[in-house]
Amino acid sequence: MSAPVVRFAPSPTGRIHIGNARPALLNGLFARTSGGRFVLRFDDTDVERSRVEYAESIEADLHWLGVRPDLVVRQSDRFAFYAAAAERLKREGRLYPAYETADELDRRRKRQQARGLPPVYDRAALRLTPEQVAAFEAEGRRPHWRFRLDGRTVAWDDGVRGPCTVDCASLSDPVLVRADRSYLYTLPSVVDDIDLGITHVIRGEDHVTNTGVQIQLFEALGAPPPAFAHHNLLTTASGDGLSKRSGALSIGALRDEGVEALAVAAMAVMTGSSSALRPVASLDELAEGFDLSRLSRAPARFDEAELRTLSAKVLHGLPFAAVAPRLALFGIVGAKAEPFWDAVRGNLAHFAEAAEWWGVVEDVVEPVIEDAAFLTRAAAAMPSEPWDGDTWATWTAALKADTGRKGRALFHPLRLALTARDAGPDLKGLLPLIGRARAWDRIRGTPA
């Protein structure tokens, strides 16, 4: 059996948030899970709405996520692969011209509504004759084109829904192609998943209704149907739809914001599905026990302030190596580096704080003095060199041997006079990296 092969097929006319973050780590993780290949292709067939850099900026959403396509198609280039599709459907009879106006259209079905009836189309442009096709032709009218659909119950065995039909005698035949010789999504999106050899479409629920036309159409394309999975949508905490129109929750913006990718791959992934939700250190991580059938059939509700506490913990989860990379651009480099993210990671919401403890080891405080007499004490106190992990116990121990002090009348004044700062990392770890010159000249009031 060949390996499987997937797709991720958004449309570049806007940017994509976290519910098309979903379908396309879906498909990802199901690749990666599978030694499969997946595939990117842009619906871009929408010449006036598509934009190249929102199709960059795709890209670039996804590889921030973690998600490395195998191939990248445009159907902006393969309009002949539709045109000649179109054309055998035309010769084979299941492609027939209409003339109806949207303003006939839309009358015709309230008339229907108001007699009680679906409002299917009802194939009039089959009975129009030569002559009245003429006529429409002489008015200028351009024909869109309806594909015929067979009036029968279409079955499939679905990844996550499991046995589904959809009745096909009740639905109108769908126009493929408009007046303006333009595709519609359903005639590009069965040709290329042919000719791309796709053999899963992992997709959102939304979409059931339309694996019925699909299956025809790849049927009288003469190609097999691929395995379909439709998994549930991802919603707000009220319950509403995510559009990228509206730019909520884009995967830039929470990039911008310094969400963790890992924390929206895992809440993409596990929300409304049956794996608790939980932080995740890589992909493989999350690859791990992967399965469509987890996912639940009901809406899927996103909570944004779960995903920032989520994104916090992934942050606190990560080890040095996996953020070593990033350490380098803020300059955390060296020996310090690795015990400087031990000792921080605990308490960073997000991974910019760190460049800003790394000034306070490395830069220039100006202390805040809260109680001089008592520094005054501390800095008689201080150990000597070298330090360790053991001396911010050694130093306070000694203190409060001295003083009496305890709780945050020995902490604070010390962690304000050496940080600048109310609250932090454990001084534990952080006071050996500031190191005891900078703590004895802040301690005492001076800026080091």
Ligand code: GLU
Given for the second form:
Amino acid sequence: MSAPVVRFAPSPTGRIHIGNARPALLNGLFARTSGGRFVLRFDDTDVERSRVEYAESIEADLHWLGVRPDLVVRQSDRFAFYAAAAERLKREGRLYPAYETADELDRRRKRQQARGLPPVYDRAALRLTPEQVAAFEAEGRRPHWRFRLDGRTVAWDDGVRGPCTVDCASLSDPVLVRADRSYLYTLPSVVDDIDLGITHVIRGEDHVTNTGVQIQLFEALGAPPPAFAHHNLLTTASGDGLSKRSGALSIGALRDEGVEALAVAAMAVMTGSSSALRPVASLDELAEGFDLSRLSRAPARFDEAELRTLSAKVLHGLPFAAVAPRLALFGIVGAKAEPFWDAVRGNLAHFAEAAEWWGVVEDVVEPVIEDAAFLTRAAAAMPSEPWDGDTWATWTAALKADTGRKGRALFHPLRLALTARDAGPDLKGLLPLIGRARAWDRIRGTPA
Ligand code: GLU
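Having gone through the form predicted on its own, I am curious about the other one (the form predicted together with ligand GLU); can you provide its structure?
Now the full complex is given, and it begins with the chain already shown.
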């Protein structure tokens, strides 16, 4: 069997949010674990609402999340394929013109409902005489085009939901091409899935009914349908859906706020699954044990506050190698960079705080002197170099013996003098990085 090919197919009509990150990552991880390819397809047939800027921001957001497409395609470049497919369906009697206006359809639906009938399109267009068609055309009406479903029940074995069926006899023949000749999503998606050799369609469960229709379209176009998997949708903690415009949860806003990409990825993938939410240090780690069948069928509620906590935990677990390029952007380079990261990471809520702590280690600090007499004794007890990870313990043990102080009374004046901050990473790790000369000056109240 050839390698899997999957796709993530956003419409570039807004910024993507954490709910869109779910299919993006589910597809990305699927490709990663199966040795397959990942296609980013922009569903931009709606030329009015689609924007190049949104497509660019989606690519940048995916890049930030660590999802790298092997191929990027735009539906707006591919209209000729859709036209050819539509012509084929017309020739084979599966795509037929209909002239009803939206108002006419609406009135008809209401009549059906009043009579207790399902509001399914009655295929009146198939019964039009050539004279009636000519009359509509003469009036200036242009047809829209409907796909003639066959009345079968379509069945597939869903990668998340198990055996699924859609009774196509209960659906209206879907409009594939509007009167203005623009395409609805249904046909272009299938044409592209065929042309790009998509083997697995992994998308939200809001598309289950579409899948029934689209499987018939694959068959009408002479192609075997791909495998389908429909994931549950992320909702807020109160169960509300996420719309593209739920700004604060857009990937861009989360990134700007300093939330870690791996926290967003872990949240997007693990929420609403049988995997317990946990911090990961790489997408490979997230991919380990990843399986679509772990997703549950209940709504995937996620808690924004938990996202922030998870983000801090992700930071605490990131090895130096994973952050070295980001540290370098803050000028945190050289031999000290790795011990520095190990000293501070467990204390960070946001990555950017590393820059502040680098300043404490490398820049001049105006010490805060709380207890000068105690600090004089601290200076006297300061161990000689070389300093290492034991120096803090040696120093404070000597000082404790000398002064009888312990706990906060012992440690806090030292912290204030050494860092000019009330709280922060363990001094065990920071002290050797500050070094004896600087530490001495700060303890003596001299900016250093
Ligand atoms: N553009 C569609 C959407 O965003 C794609 C659905 C699909 O994956 O087929 O819902």
